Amino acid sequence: MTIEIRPTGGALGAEVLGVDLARPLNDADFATVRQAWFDHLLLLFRNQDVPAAQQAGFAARFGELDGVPGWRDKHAAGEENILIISNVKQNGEALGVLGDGELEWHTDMSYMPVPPSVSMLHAREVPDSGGDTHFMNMYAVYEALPAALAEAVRGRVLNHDSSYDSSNNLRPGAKEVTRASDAPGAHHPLVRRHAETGRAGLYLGRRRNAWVVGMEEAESEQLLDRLWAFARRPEFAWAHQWKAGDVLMWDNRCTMHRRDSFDPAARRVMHRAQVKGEAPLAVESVAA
């Protein structure tokens, strides 16, 4: 069956049709998605039955599988690669990560000196309804902001914190943060230039405690506020309502994400693949 790609129609997103996950991609249709990949900076397969070394097998055609730290022991069985999101209990243990409440905008790992480039849920469990992830074209807003925004972010470098995760939780062992300016973290350029496509995008990672190298914290705090309120303007981003069998892919370093909650009495499990990134790499001039 030929590949099609069929785009969502909105700021970011494509579905790929005629592609079984269950089975290895020759050289030319794997080539075919990759590409869609960097267009779209997000893919969606549908219908698929993928086990987890499938999945992984997939994932690494794309770079070296990375683990998530701390999260060593919610692995899909037989495969350490593949991490499970779900808000699923046996025996009074969760199955897997992040529960069933909302997560903020953020950016997978941007608290690490080398984020992942590659995020890939397949789904394998959903409620009927919650749970729905949003999606953020970071490409977009940069080249969409404003020249007064584009000066102040002109060769900035963000720090951030490493303390707190997603669910604004303290992460094990992390101490609590009173400023932001003191936060533990990565360092890394506010504009990012992607390793692969040479495009240029606003690098945000996750709003709590992230402070902007060098100035003072209320300003910087006001810059980021500038600059959080004009990337969640609605044209940015696309919504994804989940069904099971879906398996969805982004580009880590161009994307941001949240998701929505959704009833705890539901079941929702998802087997998560990530691949090895790059440092970021700064934009040395911004266009107005």
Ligand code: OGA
Contents of the next structure:
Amino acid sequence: MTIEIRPTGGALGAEVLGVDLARPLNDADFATVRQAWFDHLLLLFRNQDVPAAQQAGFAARFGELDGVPGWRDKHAAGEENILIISNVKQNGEALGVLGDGELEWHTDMSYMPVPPSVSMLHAREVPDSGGDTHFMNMYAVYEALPAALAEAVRGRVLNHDSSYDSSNNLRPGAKEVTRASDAPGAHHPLVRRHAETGRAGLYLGRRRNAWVVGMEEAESEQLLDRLWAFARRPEFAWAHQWKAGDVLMWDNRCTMHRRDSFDPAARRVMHRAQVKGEAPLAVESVAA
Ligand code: OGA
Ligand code: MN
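Moving from the form predicted alone to the form predicted together with the named molecule:
Full assembly next; the chain just shown is listed first.
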């Protein structure tokens, strides 16, 4: 069967047909999939019955697998590199991480010096409704920025706060942040050039405690509020309603995502793989 790439028709994403992720892809098919991922930022493979080891094997073709510090006890049985994302409790203990609440817009682990490239979820159990995941195309946001905002972000660096997670909980060991300019985290260019596609995108990370390095707090807040209000326009986003068997992989270098909450009594179990990326590259010059 030949591979078919079917774009969602929305702001980003494509479905890949004709691939069984439980078997290794040959090099030509892998090259097709990788190029489609660059072109569409997010890929969906439906009806996948893929064991954790094979999911990790597929993810590893995109680069070195990335463990998730602090969550070592939440991996799939026998698969250290597959993290469980779930609200399910067994004997009072959480099977995985991230619970059932809403997750605000973010890109994964941008508070680290070297954030991941790929995040990949395999839906094993999903609720009948709720828990949809929304994605934003950050190339499109950057390309559409009004001239004044494009000028305001040029050459700027953002601090990505490491204190709070996307459910607004303090991370273990972190201290409460009262001024964004004091927040710990990583500095990255606000306009990021993708190392593999060469395209420029806005790299916002997450809103809470973000700080445009070197700016007065009030000025930074005002610029970030304007950027976020622009980015949140519906035309830059696309939402996925999960079915069991879906494998969805996105590129953290040029997308953000958020998740709707869901019924705590429902079961949602995802297997997650992550691939190491590179230190974000700045866009040296913006074409006139
Ligand atoms: C993640 C994440 C969203 C979801 O795994 O990084 O944000 O839908 N998950 O569970
Ligand atoms: Mn995430």
